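Here we start with a single chain on its own, the form predicted alone, put down as structure tokens.
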Amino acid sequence: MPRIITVAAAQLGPIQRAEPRAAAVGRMVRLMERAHARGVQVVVFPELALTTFFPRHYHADRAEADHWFETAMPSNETAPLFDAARRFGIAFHLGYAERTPEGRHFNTAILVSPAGEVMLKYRKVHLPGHAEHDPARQVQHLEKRYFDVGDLGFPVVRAPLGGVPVNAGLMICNDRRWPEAWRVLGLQSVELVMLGYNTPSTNQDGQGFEAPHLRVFHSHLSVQAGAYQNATYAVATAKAGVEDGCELFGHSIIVNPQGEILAQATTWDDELITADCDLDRCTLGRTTIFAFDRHRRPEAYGRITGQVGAVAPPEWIAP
């Protein structure tokens, strides 16, 4: 029997700061409408999906952000995509930032079942950015700042999603861009990544190394070549436009385990973009090229976890 889901990226476009949680709530909910109408079983949000991108925003007394962050889920103000999920019968991916009761503060991501249980929970461990204020730049990236680094790993829990089992694993934004982050994921036989971002269109470090032309085309790059690489399924939902004067390109895009991409978004809006997902295509790429119980070679691969920083080389010197 045929193990297929449909899948949703239900991107957002811009939150303002000054808009509440209810309204980001409340426009997160109608996408779920849509998908239901649509015969969704599983709905993907952004990363930070209740607020605008706050850590482009410097608080100088770092407390003063605790009121981007959310201290229980469900909250009042989450519940009604709780309400969705079990009224509609569809399983959905939240990104938003965490405080813990212990005071720590995390970039967070779970997945809901139908029945608004969390099954799976995941914390950002690729924190870009800086963490103190810095003049030259036009739009901070704080996210060193706010978070600390996430400490559960990379998780895969198999899952009823549209009433099939699912492995499904999540990350976060800049994890997409670490060739680790998919790997360990794969081995752990993943066939669903989901994983939210909020991307602006302009890297100010980046300068031609990532011009605002190759913007989108990185993003995708790690998306599709990280679903192949592990033979597995990617939603990539985005927030988009301009959010407190900093552009966001959106693009969100959902890929086959071939790499291939199957939907992308268009608009800078709210947008709904939906794919069919045959789970068992995810068997030939693990039972093949990528096999990785015949042709892995983790003695070779020490560095990987041994080494943080790059290192020069031994020079050669003519005999």
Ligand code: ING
The other form holds:
Amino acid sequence: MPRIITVAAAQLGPIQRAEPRAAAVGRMVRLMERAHARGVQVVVFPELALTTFFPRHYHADRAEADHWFETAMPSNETAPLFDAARRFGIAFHLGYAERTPEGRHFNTAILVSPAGEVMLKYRKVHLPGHAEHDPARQVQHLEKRYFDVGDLGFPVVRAPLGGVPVNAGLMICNDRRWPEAWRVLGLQSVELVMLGYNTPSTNQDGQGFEAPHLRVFHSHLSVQAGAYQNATYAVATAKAGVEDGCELFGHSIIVNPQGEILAQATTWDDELITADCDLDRCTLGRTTIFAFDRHRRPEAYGRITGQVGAVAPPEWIAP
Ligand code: ING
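So the form predicted alone is up there; where is the form predicted together with the ligand?
What follows is the entire complex, opening with the chain shown before.
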């Protein structure tokens, strides 16, 4: 019996700084309604989907940023999303800023069953940007200021999605650029990687020139390579458009285990893209080219976990 599920990337357009969570949730419920009409069984919303991408704003007192965080999930503002999932029988991925009862802060993503159970939670490991205000930057990117490094690893769970068991895994935005994240999921036999992103469409570092077209190319390259090299489907969902004057690119995609793009968003606004995923198509890659048990040589990979930064190589000396 083939295991085929219909998934959607529910891309969001901009969420302005003053936009209340209820407005963003209302937009997400409308996307979920459209997903239901198309027979979708799993919806992937973006990273930090409830608010503007607030790490672009500097708060001298970190506590001033706490209002961007959720202390309960669901809350009164997010309950309509859980209600819609239950009404439509749809599972969903949601990215949001999590503040724990102990006062820790995470860039978090959850996979929620139609009944509203959190089947999987992930906290972002690769936090890009910087922790202190950087006057050289056109726009701040203060994820290292506002978030702790994720403490849940890269978990995978085998859960019923659309009536079939699926090995589901999560990552968030910058994680997609790190092959280590994909491989840790791949080593747990992941079949469907869900990730949201908020990525500026131009280089904000103020260091060197990066042609704008490379932004989307690098995002797609990362997701397509990660999916192919770990024989998994991937859904990458953008928050897009101009938020507080800062442009984020869209181009959400759904990718198959051969690294092919099955669907791509063409706007920078709220947009639903869908694809049917035959999960047994993961088998070819993981039993041939990427049969990890037959081909990987961990004894040669020591540097990957033994080092943080790169080291200089030894100089070659002519004999
Ligand atoms: N955003 C960006 C991302 O990794 C970034 C940050 C952009 C890093 C471009 C490097 C190059 O897509 C988040 N939120 O991680």
